[in-house]
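Next up is one chain by itself, shown in structure tokens, the form predicted on its own.
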Amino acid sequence: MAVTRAFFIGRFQPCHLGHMEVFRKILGEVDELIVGVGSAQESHTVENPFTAGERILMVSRALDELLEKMLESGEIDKMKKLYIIPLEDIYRNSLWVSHVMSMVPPFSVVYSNNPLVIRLFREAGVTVRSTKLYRRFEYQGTEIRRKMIEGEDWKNYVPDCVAEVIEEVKGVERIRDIANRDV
């Protein structure tokens, strides 16, 4: 029986509960999942405060917990193989798909809701599936980062293990420092 391996890319700044619902759907449909950590070269900015390594840690811990829960609940009947790969931007859309394909294991389907990602992979002849967006206005990195800067509750929007990573790397302090402006 052929293995179904899927690809999903995100910046994960930070990995949040919306991502987890997308992962749950994908993992219920495929045997293996490749998670691309996009814009891997970016860090220490308001838009991209976390390093690629920190984001890999967030995604890895969150997916490990999710897979355990899915196994315990019977949503899946066996452990899934995961690959988490940092992908730097190349700033050439016409070459981006071939860049991704050269950096990750082969895959048969891409999951995305990003119109550009969908278009680029479809133009390259790759099957693309969209997923439902889960509480999109709450579960988005921009809003979670704003809450961190403003001192609002942000932990309810990310898995506990992701909040632990953010605290471990002093991520809230970092983004607040970065957001300060020289007056």
Ligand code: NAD
Second form
Amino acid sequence: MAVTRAFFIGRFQPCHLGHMEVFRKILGEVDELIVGVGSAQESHTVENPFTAGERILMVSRALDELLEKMLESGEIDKMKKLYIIPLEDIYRNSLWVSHVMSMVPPFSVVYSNNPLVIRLFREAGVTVRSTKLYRRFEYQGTEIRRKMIEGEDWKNYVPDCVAEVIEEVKGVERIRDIANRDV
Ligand code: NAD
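Follow the form predicted on its own with the form predicted in complex with nicotinamide-adenine-dinucleotide (NAD), if you could.
Let us now look at the entire complex, which starts with that chain.
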């Protein structure tokens, strides 16, 4: 039987529990998953504090843990192949889908809840599936970064292994420095 390979793109600034719910859903439905780490050229800003390499580490550790849990619980019956690929933005939306396709393995379906991403892939004739939004107010990058800056609890909104990566790279100090706030 043909392998179903799906594509999902995010900025993962940082990778959070909303992304993990979407991953769980996708991994229950497809054989292989390509994760694009978008805006790969961006880092060290309040909107995009983490480098592409740091975000790859977050996504890769979080997905390894998730797959193990899903196997243990019987949600999936075999390991899934993952590809994590950094993708820089191009400032021409009309050409973006071709850019993505030239950089990642072939795929037959895209998962996204981002309206622009959905629109661009649908216009290119690619099948797009959306998932529900999981606790969207709390599970969103902007809110988690705000909590980091304001010294509020942010760790409850990301997988433990992602919090470890953020601590390893002194991510909270970085985002506070950039936002120019005292602790
Ligand atoms: P993101 O990390 O904010 O979100 C990634 C995905 O997860 C999105 O589909 C989002 O809707 C979904 N999501 C987030 N929180 C969720 C929750 N709580 N429940 C369910 N789903 C949730 O990343 P993003 O900004 O959407 O990433 C899109 C990337 O594509 C960006 O890097 C963008 O620059 C890139 N892009 C580039 C171009 C271009 O270069 N011209 C064009 C389109 C998109």
